[in-house]
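The chain below stands alone and is given as structure tokens, in the form predicted on its own.
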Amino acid sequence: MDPNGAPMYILKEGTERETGPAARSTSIQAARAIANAVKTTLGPRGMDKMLVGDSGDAVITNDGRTILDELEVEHPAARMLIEVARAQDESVGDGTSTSVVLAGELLGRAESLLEEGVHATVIAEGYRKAADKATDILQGIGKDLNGRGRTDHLRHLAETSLASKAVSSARKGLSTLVVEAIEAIAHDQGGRTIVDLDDIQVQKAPGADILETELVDGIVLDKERLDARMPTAVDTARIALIDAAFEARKTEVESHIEITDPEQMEAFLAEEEKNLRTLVRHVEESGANVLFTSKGIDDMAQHFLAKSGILAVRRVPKATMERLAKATHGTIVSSVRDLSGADLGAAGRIEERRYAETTFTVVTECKDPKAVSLVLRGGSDQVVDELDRALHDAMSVVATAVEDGLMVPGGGASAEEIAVRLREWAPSVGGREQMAVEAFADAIEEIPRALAENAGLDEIDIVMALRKAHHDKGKSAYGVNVLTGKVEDMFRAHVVEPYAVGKQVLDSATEAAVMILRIDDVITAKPSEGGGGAGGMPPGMGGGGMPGMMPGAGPF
């Protein structure tokens, strides 16, 4: 109000505002809707989602990150949960659905506490304390996967990840490929084991059974040799990796050459030919019998290379060139004239192979390659795409475990152990924060409940059996085996996951829930001309203005 009692308008006309409990409730409901969208995908018996785009193309998947990426979400709180999934996926590669579901459950329990008069700040603080304690509990039940049986442990981690995917029927064979790929590219750096998934080249080749997916100890390029006269296969390959063009030189600035008679033209062409012959001679003299370049090779250079019996591939992407260098232990040179025998990579064999309708150049039998390739097979493009998503998660899980060295029981065992121990610990917190800690325990217990429900089991019986087991000494690894319907030791059942995945789930879900919980004012800007609607405001987000003022304006 101004001194004369007239209302003052601070926000632009058309701006919408929602404050207090209504704003918080709307944000919570929007976030929970996103969580419920992926909740049924949890576990080996989880359901799939069909995502149909504007063009009618359909994607069938149960991958949480893919589902959330495809959703066209308007509400900002809902988008925050999608960001949680992205952060989870980028950090550890798996657990996206779990983190979103947990965030949704934390918000649902918080809403009940708010209705009982517990302040949002108190709930937030209680959740943070509970998350810290949960992380300690999770680490306490972890097992070192290094040492004896390490390869088997890694394979079980991959199998557990693949068990919840559409390609689970082939998980045993695929998990072996995943572990072999990760162990090939893992390397020591500063006393730590590092795994860079970019060192694994993935090529999709639909038209065969998933079981025909193969690991190549080298690089598979979706390129063919340049000339039919070049060899289709080379044994004991010596490979030149060149980041330069085999083409006539171009001037730095625009220029014109004036030719007045045929002899000048012949001399000009002869000089170009001489330069290209010289470039090819440098390759020959280095001892190379295979050439990969990231730039072009013109027709005359192709002719000279073919005449010399050199297999050449051009316009190889930079990332693939780097993988070739790691696989063959060669050096990428930027000038052909600088090429020497010491720069050459080596491979036991390079050959052309046909997968379905596509011809690939396969660099294989590399000695101790630090980059490898997976050729993904499947009956259709959709199957191969889903296999790609599944293997990305499995490789991320194994890579995380190799770097972290700690595994925890799956099947909801870790979640139930955290829930039971948090309830025991909650009285020591005291006050209203104790209620938040207990709510956190209830929320995380929803994970084994959802696993049981998605498997068609009686979730109440399962949760009661889990609580009883976890109150007994020595049964902290007991979870639900959704394939047998029984509560059993998940370490013995080989249902395991990396500690880092569980920790990231706790961290990202808690932070997202706390962030949304602390919102008590939602202000939506006026829509641009022609934008339609009330500023893209989601349902339930309108109004909120004070009496006597323009709708949604309010003093600020």
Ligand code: ADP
Second form
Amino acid sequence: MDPNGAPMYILKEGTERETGPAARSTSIQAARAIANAVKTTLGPRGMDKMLVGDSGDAVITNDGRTILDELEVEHPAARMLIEVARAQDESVGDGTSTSVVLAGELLGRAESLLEEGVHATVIAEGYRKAADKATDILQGIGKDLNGRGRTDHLRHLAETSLASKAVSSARKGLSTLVVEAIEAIAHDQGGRTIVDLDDIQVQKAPGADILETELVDGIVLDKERLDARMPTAVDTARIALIDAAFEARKTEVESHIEITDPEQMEAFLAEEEKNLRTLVRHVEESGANVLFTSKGIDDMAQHFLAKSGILAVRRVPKATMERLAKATHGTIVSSVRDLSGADLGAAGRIEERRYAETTFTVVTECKDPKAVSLVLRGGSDQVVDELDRALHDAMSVVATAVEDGLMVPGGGASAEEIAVRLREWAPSVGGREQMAVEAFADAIEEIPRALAENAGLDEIDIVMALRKAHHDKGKSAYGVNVLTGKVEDMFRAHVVEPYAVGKQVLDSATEAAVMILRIDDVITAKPSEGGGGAGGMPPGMGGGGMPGMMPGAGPF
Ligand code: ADP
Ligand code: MG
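Since we've got the form predicted on its own here, give me the form predicted together with the ligand too.
All chains and molecules follow, beginning with the one already shown.
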């Protein structure tokens, strides 16, 4: 109230506000609900989710990020978990479900501690310390994957990632393709190995079994040759890569020409024709028998190219042009006049191939290609889409491992080792933070528990056996192999993951849990006229901003 007795509004009328323990509690509940939905998908025996959109189209997947992307989640705290999945996916490409599940478990245990009177800040601090320690523990049990058996290790990493996908029955063959693809594009940069997944061209071609999925030592374009008179195949291809149009009319100088009589018209057309002939002659003289351009080729140029026996493809996307350059060791030239023999790429063969309904141009037999292609096959669009997601994860895993060089045991082994070692370490932290460290240990032990439970195994027996192996016998690589039901050495069972994925799980799950824990105020703006709620976003949250829910909230 102001001195005159009139009410004073600080927040816009209609704004909803929740503060203190209530705000935190609803945030935690919302986030946990999301985490629990993901938990049943975890691991090779996890369930799939069928997501049906507004228009009735269905996606069947157990890919954590895809599930979360498809859900139209309203609560801002729950949306933060979706951000965790996204961050995880973007940085290392796998471990999305695990990070969301861990964040949910951390929040669940935080709630109990809050009820016991431990302050949110203390829990947050304890969690951070535990995560740092956990990262050290994880690194400590890592194995160098370079040296002897490197290719096998990489294949096992890919297989472990693929094991939890709908396409897992094809994982042996697929993992071989994945490793070959990554090894082909890995390159040295300032003494470090770098893998850029953009160097892999992925084409989807439903209409055959998954096992027909193919790695091509070059580039597969979903485009056909420009003219039926051009050759359908070229051996010993010499390839011009041009970032310029083959169009006479678009000369840079004369942008406007006035033609007053037919003779002038004829002269103009003759000039045009001459220009195009010159362009095509340049291409020919460079020694090229194949031409890819990112721009257009007009009818007359097309005619001349066909007459010269040059296979030409136009409007090739920029990214594909770059991959073509890397695969064939050619140079993209921005003016035809500058083209010389030294710029040409090389490929043993270029041919058109039909995959089910689509004709692709396949640039193959490239020497030491630094860009390669995968042609994904599957019985239906849905299968190919799920294969695409699965291979994305597997390729990211192998790429991360190649860059990082360290692998850790999967099947909950790393998680159990962290749990056991954190419990031993907790007393040295002392005070109330110790309780948070112990809660962290309990939370991460939910990973092997969920893997076992999802596989229909007795999770209590499994966790007890794991604790015994890790605590009493120092078997740091023992996990639960859900394919055999056994508690065994995961390195020996070839269930392995990149260290970097595990580290990222610890980082992103802890950060999200801490952020949600620190919320003590949720202020939801009144929907603005007409524009509210688009895409399932809560009012006032368009554009991904999160007003009113930052830790210690806002200017009010
Ligand atoms: P995320 O999205 O976190 O990668 P997934 O559903 O892909 O979740 O499951 C990954 C988990 O499955 C990892 O903890 C991995 O170690 C585990 N896993 C893979 N293969 C096996 C196996 N044979 N036995 C037990 N766990 C396995
Ligand atoms: Mg996975």
